[in-house]
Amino acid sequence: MESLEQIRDRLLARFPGASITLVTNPGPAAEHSLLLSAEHARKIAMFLRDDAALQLDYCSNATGIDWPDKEVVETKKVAVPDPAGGPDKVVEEKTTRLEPGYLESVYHLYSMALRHGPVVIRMRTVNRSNRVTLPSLTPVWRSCDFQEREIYDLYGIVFDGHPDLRRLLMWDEFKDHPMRKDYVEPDDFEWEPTPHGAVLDRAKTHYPAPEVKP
């Protein structure tokens, strides 16, 4: 099977507008993956199922990954004048930026036609809060479709053109999504009828005063 770089170079003659990005994973599974796009990915995707030389058929796993907002420290060295009229001294100078979260949905790639892969590729979404929308790669591969409503109901990423987008884990009046890093558990758990443990502790904040008898 081709490298990575040789399909990200082969995506990009094919879709010169789009964005490939080639994302290294430092772990020792080494599994690199293509960033693409959310406009070219549904396309390039097609293109990766149907390739001759690729004939990725199947995707094996479709999962998500919640970027919070992170705060970055540089660090740069500036010449500041010596009052004395001496050498300039040179002092670090420390300047913090907030760079902001994203979500990601992640696909598994596989032939069983030509039996090689992984290929992994993966969609960003513009942020964490109103802009998370990306398009659903159920119409080329019917294996996302349980997949990504799972990442809808965990993750809270809108897949554009999924046939039958709902939540599959939680109930359709659950707020949130668990699996996003700043999730917080409520205390009085409405689906636990006989709650016990750390459960109880965080549900007995919630019961009413016991009656004081006089």
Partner chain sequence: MIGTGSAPSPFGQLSGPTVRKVKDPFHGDLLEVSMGPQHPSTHGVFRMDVTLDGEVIVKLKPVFGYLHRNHEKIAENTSYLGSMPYTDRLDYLSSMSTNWAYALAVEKLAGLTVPDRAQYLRIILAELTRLVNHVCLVGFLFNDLGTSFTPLLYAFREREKIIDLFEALSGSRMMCNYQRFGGCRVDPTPEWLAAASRLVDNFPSFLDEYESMLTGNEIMLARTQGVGRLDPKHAINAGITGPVLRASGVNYDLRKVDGYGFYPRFDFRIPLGDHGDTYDRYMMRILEMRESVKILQQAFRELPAGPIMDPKAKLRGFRPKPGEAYGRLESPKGELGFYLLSDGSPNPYRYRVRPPSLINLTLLEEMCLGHTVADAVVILGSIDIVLGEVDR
Second form
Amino acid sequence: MESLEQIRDRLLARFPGASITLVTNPGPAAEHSLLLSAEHARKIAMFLRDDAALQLDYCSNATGIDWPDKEVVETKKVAVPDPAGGPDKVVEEKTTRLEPGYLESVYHLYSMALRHGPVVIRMRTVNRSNRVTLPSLTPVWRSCDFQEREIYDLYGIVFDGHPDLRRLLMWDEFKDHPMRKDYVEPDDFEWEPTPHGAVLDRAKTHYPAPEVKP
Amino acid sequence: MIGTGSAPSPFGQLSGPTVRKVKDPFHGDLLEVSMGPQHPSTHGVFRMDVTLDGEVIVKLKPVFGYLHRNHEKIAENTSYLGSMPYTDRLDYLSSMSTNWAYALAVEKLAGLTVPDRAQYLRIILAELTRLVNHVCLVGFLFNDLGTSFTPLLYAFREREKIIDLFEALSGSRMMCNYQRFGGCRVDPTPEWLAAASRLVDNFPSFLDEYESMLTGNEIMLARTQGVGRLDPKHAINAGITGPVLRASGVNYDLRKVDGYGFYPRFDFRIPLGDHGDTYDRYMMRILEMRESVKILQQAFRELPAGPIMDPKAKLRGFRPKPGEAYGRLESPKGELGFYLLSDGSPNPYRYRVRPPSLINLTLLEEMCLGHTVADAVVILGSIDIVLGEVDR
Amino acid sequence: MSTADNTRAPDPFPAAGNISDDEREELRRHGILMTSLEELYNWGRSNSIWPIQFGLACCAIEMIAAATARFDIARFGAEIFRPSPRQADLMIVSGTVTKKMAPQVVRLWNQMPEPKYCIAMGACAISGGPFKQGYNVLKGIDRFLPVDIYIPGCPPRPEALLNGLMQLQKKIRGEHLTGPDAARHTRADVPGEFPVPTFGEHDLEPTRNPEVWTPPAPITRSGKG
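Structure of the form predicted in complex with the partner chain (previous: the form predicted on its own):
What follows is the entire complex, opening with the chain shown before.
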């Protein structure tokens, strides 16, 4: 199989307006991925499936990832002139910046005909609100049907063009998206004999902390 | 087809048995039946919302989530090793394979190697698991066909023999928790290996006995041949894997394709079906068991001595470098994958199971359309689902 | 009752109550069997418990294993697994009860005719077990149903299930038909049906049945040493 850079270049030549970025994977697995812009994603997916050299006819895995907002602290060294006339003082200035979070969907593609893979493609939403949309790839690979419903259920990404987008695992009346990192579980813990960590914090709200023997 | 809300197939409409399109006045109304979640032949808490025209299915909607145990959320809050016992409970009929799939993904994520002896042990245990799974599946399938319990009694007789071995090795009958990142947990004794080898040598005679009762059975042929056809083009597009895919004639077995573990060293064949019907799916299981016996016999012959753990592997304080990995293997049900994303902390940032049981159900509606309710039960039985894995 | 018990309310079947065990044994040696209606009734019930064929998760496989030839639950008269709750006496809650499944479990219990018994099989059915931290896992079926026998294990071995069944048989044999400690199913004031929880926006509503289960009191280890 051609390398991911070659695939990216071919895609850029074929779809001039699309933004396709190579996301490198620093781990030992070195499975790099292509970040697709949402508006061209389905056309690109069709191309990946039908291209004679790639024939990625099998979408094995589709999943979501939640990246919450995070605070980035940037330190900048600023030279402040000394009012006494000496040499400039170097002062570190810290600025905190809120990097907006996003939701991501990841697809692992293989070719059953040519027996190669994986090609990993990913798409990102603009923010983490409740009505964020990404194009559905179910019309391209039917195997995304249940998996995209699961992502919708657990992460809250609304897939545009999905034929039957309902919750897959939780009940229909359920309002939350439990796999998001900021999801708060309903508090129905009971007392545990040796609570620790988050369980202990929750137990404290129900019962006084157990007295530990000296 | 009457208002099926299913995904339009990219290849156009499926060519299944014809379903009455127009509601003619001499027929009664359509009947909606909810099969499950408590139903004797849905293999657990699976539910199918079926719309019937008389006895013929015109619409079928699977409903999931009755066993959604939040495995992924719990795994993201525990250490990497802490999730290993939970993988046992995913596919509770074949915990050894599930363990291996998870270990494989973590080894890929952290770049660990596995010693030779452990690789052989993994293959031995995975193939024994395949025997357990397939033999139980055949028993359950015949339960669904109406031969209540008798084939299952034979199946469980063999299963008990194999899980006795698992218990002797790992301490638990079903939840083995045996694989570790970079190796295996305990080394089997020579007596264990001798007993396992004896069992494997006797297994073909059991299969002959089993097949002599089941395979040529007239009712079985009438109820399974031509029922629930699945054509290869749609099967590939719907991500169907494992014996269900190979029954449709697609030669795709990860043991050959990916060649994970030491499978390239083994001499075995991949059985393929012609028709993709329920009968072929049944035969796939029988033939795969015979091939598994061959793999096992070769593994017992060639099992090398040596360590069973990678000395570099750490059990405590295991923190893989940031990165992501998708590890997959051929579990008895199909392609079982684990997608792991590490941010350098002791817990996985994202932990995802790619369940073959769930995705093999994608085309259940298309396979069942035009058949009767009794056939839907058989088709579901031949797909081989375990609800722990479907809902996780 | 095998022994005369003066503390109880007037016995409707005094003939059996007035005879001691030794005397009965003596009669039995001569080929005369004597029993009370209560004893006969409980003996019959305890030896033909029909469980509902209802598997939830991993434990269901061990439940099936208990029914197969090696463990053979038929020795205890409980091999007839009924797919319909209307024909069943015993509900073996075998596996994790999720919040999505809990209303159905309660509804099945309500559909079972009295006398009925409930076994919580496995850690998940008792308390949520290893999946206790899950947002969709009910922390024990005893929050909604009265449980008679708890069988710990993950999953319990088939022998453990058989032991639980024997405990249940013992419990049934000790039940009374009349009197202040009469069995649950003979009394009009004890409910046989329980409210079915509904699906809420974040959790089940209600999250537990306060008449069946209240949170346990905290255990404080105040003693020195």
